[in-house]
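First, one chain by itself: the form predicted alone, in structure tokens.
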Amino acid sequence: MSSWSNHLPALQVIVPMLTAPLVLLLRPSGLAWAATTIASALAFAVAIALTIGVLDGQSFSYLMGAWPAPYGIELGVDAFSALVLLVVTGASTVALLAGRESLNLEIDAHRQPMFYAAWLLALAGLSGIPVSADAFNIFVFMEISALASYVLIAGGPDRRALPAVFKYLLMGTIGATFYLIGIGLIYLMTGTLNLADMELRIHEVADLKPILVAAGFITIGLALKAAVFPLHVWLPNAYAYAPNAVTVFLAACSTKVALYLLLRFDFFVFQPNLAGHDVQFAYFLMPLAALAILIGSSVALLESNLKRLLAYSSIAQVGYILLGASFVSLSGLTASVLHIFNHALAKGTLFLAVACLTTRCSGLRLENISGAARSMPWTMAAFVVAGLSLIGIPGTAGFISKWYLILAALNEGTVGIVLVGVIVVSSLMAVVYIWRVVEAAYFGDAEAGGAAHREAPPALLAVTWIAALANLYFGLSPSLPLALSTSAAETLMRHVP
């Protein structure tokens, strides 16, 4: 490995937390915008740097302040932490990329610059997590990440982002006390914060009637995190009431970052250690799962907001995720981490798509996209790309770890024959919701609707269009997020017993 290699696990951290500060002395405001764009895009190409590597058999781990571990802090990079790094820095640098125009219309110029600075502190928090093999280290990140993600919601005109903004703040603190206390209770045990000496040292412990307590409270916290249902209710205002730019960043990695700890935690530290784990993993997961697939889904049937439609459907995909990994195979877990990439890639899609709506409609209610196809066609064929892409019609990226998910399903027998039912009959209600807006916006009176008379901005289209075209690519050529989602498995696997 070459040298300034070894350096890569750090500077995914180091360049968006320094950039911060920088942002916030930045004036005019375009400035802003354009020191937080190419920070993020640093940050992109480090974690494309990180995952090349991961391909290529190398191992990333990095000492801070050349302390080994257990003692210092430790950071370190495999196939499933690459995987999210790239989902977190892609989706980033897309928003950022998309949302400049909305972000001007939306935030006053002159607090662009502490707005930009809360981005990158989000970003560096979110992506601090993946990387860190630290536990404490990640709730220093996690804190990072949940108070930047408040400011960023509550940073646009709407003010009913302010109530959304306090029961996140609500939820996201008792899932990080949850958290918390959590790993107070296995440091108390163990006397270690390291994640695989805490695997190796909860062998040594003699009672582990408090490790089981510790369990229960970092799933309930995570869970609260990553919207599990039906720990879920902030997620849907949160979503509806961000800036676009915002809801296309945290609907594409932010749940997705609290499922990675959660799937690490477990395998990494209870699975290897407590008897019957798994079967209370299975137990406590897949009916919340299967709940979360359906109840989530019928509530987007719903809809008639956009926003609110699409972050349903978020908490119906967030339920893919789990039921995959609440099989405790290595084919669920390989559709489960797949599923992390192709979900982002499909919601981050359709919210650009819906950025693009909202430069042009009165408003994102149905009836105010009543038409809009007619003179913005590209954004709708953009939109309908994505919504293939979440329905998982073949040639899309949602097809391949919908499949891959439907054959872990039928290695569980009767029990996996009802979960195949339960995804086929989620993907047909994904159809309808998803239709309900294609009928809306291509059969619509556009009169009725004041919908738009013009084609989105060019550069927020060429955008969406790129995202839209990945949904394609990886549809078609799923190698790389199915690599990276196999090695990840096998890790995760390897700490089963």
Contents of the next structure:
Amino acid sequence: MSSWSNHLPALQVIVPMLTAPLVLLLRPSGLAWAATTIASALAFAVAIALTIGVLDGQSFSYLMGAWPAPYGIELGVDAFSALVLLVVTGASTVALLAGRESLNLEIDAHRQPMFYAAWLLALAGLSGIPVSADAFNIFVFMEISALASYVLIAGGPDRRALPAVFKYLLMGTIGATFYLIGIGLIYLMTGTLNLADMELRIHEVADLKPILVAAGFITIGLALKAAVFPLHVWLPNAYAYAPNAVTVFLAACSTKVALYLLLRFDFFVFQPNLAGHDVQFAYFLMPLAALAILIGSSVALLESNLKRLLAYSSIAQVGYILLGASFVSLSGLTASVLHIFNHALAKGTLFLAVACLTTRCSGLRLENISGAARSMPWTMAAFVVAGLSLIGIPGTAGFISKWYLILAALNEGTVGIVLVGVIVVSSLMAVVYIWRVVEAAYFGDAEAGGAAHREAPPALLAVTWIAALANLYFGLSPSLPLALSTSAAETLMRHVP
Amino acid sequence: MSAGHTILLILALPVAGALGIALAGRIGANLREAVTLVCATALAVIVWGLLPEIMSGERPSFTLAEVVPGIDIAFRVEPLGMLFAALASGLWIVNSIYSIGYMRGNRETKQTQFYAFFAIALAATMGIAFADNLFTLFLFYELLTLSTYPLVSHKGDTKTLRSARVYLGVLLTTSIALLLPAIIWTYFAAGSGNFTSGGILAGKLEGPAVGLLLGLFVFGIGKAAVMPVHRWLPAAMVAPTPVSALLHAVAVVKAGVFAITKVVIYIFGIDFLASESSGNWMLYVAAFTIIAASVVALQQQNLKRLLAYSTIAQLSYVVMAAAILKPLAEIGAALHMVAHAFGKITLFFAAGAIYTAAKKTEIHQLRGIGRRMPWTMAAFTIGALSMIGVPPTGGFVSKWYILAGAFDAGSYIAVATIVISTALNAAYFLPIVYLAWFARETSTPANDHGEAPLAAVLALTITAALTLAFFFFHQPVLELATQIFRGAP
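What would the structure be for the form predicted in complex with the partner chain, rather than the form predicted alone?
Let's see the whole complex now, leading with the same chain.
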């Protein structure tokens, strides 16, 4: 193993984190954007290098300051974290590349350096969580990313973002506090913060009641962060009123990181140590997942603000990810992890298309985009491709994860068949809500809509199309995310007794 | 070159053609049309070149990619698909000639886009014809829907968009809501979705589930226009006539009935389906569609809409023939795909020629038009006779086989349906023929027109000749169709 590749996990966080204060100093806003984008692209490159290493069978473990674990802080990367890192850094890079023009419209030039610094901190925090093997370190990264995200969401010109972000702040803080209480309890009983060490030390604990309480706190806390139904109320407005580029970035990855942590913590620490925990885990999360899927999709059916519509669809998609995990089976977890990747692709592309629409339309209600497809055929074509992926049509990435999810559900007997019904019904609802957008844009009256007769800016459109083509590519040749998610599921299942 | 590469070439050629058309469109109209014709001819030559191999019993196949374990994008040339591909690619040449006359004659806009999407639609058609499994079939089926949408909405005005919405809405919804679940169900029940001689579902499903799955397929494949999912076809008539002619009389609608026939023969297996009574309804639904669509056609005043309803009825002939579940009838289904294609494309060509030359679209306007446009109306008459099934036209041959199959199965409902619908066909086609030839023009038209542009007349003469020729020379097609049940899988 070459020596430089050992440092990749640390670089993953250090690059964006150290660029953040530098960006503050770059006054002409173009430079700030360029520096941020370069740092984000570098982080993406690091994530790709890590992924290649992981696929080669390399395992990354990095001891901060060379202090041995469990006393020092350990960083580690396996297939699961590599996949999440790809999503986080990829989403950030794509959003930055696409978002230059729309961010210029939305954020005053003199505030831009601060905004981009916050962006980099959010990126550092979100990528810090997957690389950390230490529960408290994760908490710190979680707070960094959360505080930075509040700034990003509130950074736009839309004043409605302020109450939205206040709600997000309250709920997010409660979530983080719950998580901290959970870790505190475990630390009290085991004296360690290293996840791998916790798994071993809990064996020695005589009274498991505090651990059980900790499991409750951590699960609820992270479920809040991940917008698991019914703890999702912060999400729709936060996505809807944030600047468009921020929505692309956060919608693709922020809830995914919380879900990653939820699964990692649960499978690494609690599944091997708490008797019957797999059943509790399944019984607790499966109904919530099914409800999230059905209710999220139903609300999306009725929603007429495009961004809120997509946000409610995200709540349903979180449900899919959780549903796969709640089977506590290899195939279920594969589907779940795969859907983290595929949904990020689909939803990221959809929000990119929305960003395209924003540059030319007077608003984002369905009547505002009426007839937009006539003046913006490329934008809407990309929207349709991503929409098909969201629905799960063969040939797109969304199909692959739904296929695995159904495969996993059918292993669950009668309950599984009911759940397949849930998946099918909600996919049909997705057809309807995507169709409502298509209907407005393709068949609506162009005179009534506020669309200017121009296609979106070329740079934005090009990035949108790259993302749309990625949906098709990973739908026809899904070996990369599939290899990562299979390996991730195997790692997780190894901890289930 | 191996057979696998030939398949890949067949799929890639129209796509490359579409790119070439888009580029050539910037240089000049003549070059663009030349690219279209060259591409169509090359495609037909390559597709027809596969024929001897298939006739000798070979089944070249090619796997493009394994998407996930158990799901491949794979192609295999079998007799039915060969027939469909040969038909579509051959008629694309004629249709391209016709398009040139029609599009120029009517000074249509966005012609480059028109030719490019036409080529992509042909690529999708080839994919459907050669698909070796349900997954691949589905991919190209959806591609065909999406690539024909710009053709249907070509005119772009409000009325056209309203119809295009029905077109896209019905085809997408049925395929996603019904066909896709049917495909997924099949994969889980049978463990694969490969088209296999004798079917793959025998012993894997039983009872009402068979009928239900068949229902998902028959109504999910909306392109076959079995009632009540037929509304998209009359709606699609807002497209320029060459689109109606090749796509909505041949490629798209035949893709529908072709898919249903393939599912019946290679997924269910006719013996298995015959042994399960829950699938019997398919015959009745098809019979109902034939009669109902013919009755609706009787009331149409617009020529293209009349032809659309006639198509709905004729498509259900194929579906009904497939549902009779006897080899003779399945062969009849295959023959009818060809016979109807020749006849109906001629009729549409004629309707388009009338529109181009005289700007007439309604039936009552056609009094005495036969004298002004003798070639066109002669071709129209031949096409109409073929729809009715009068010798010496192609329509007679296929009806003969379907009837033979119906007698073989003792299905008197099918026999009665064919008899009644023949009478109805005569009732709505013969008055037009009479008006055109024997009625007098009530007033001299504003423009004292003659025939349509030469390219259009040439095309419709060719297809009319093919309609007649099919009566005499259908032996090769028959042999090919017979191979479905004789040849090795």
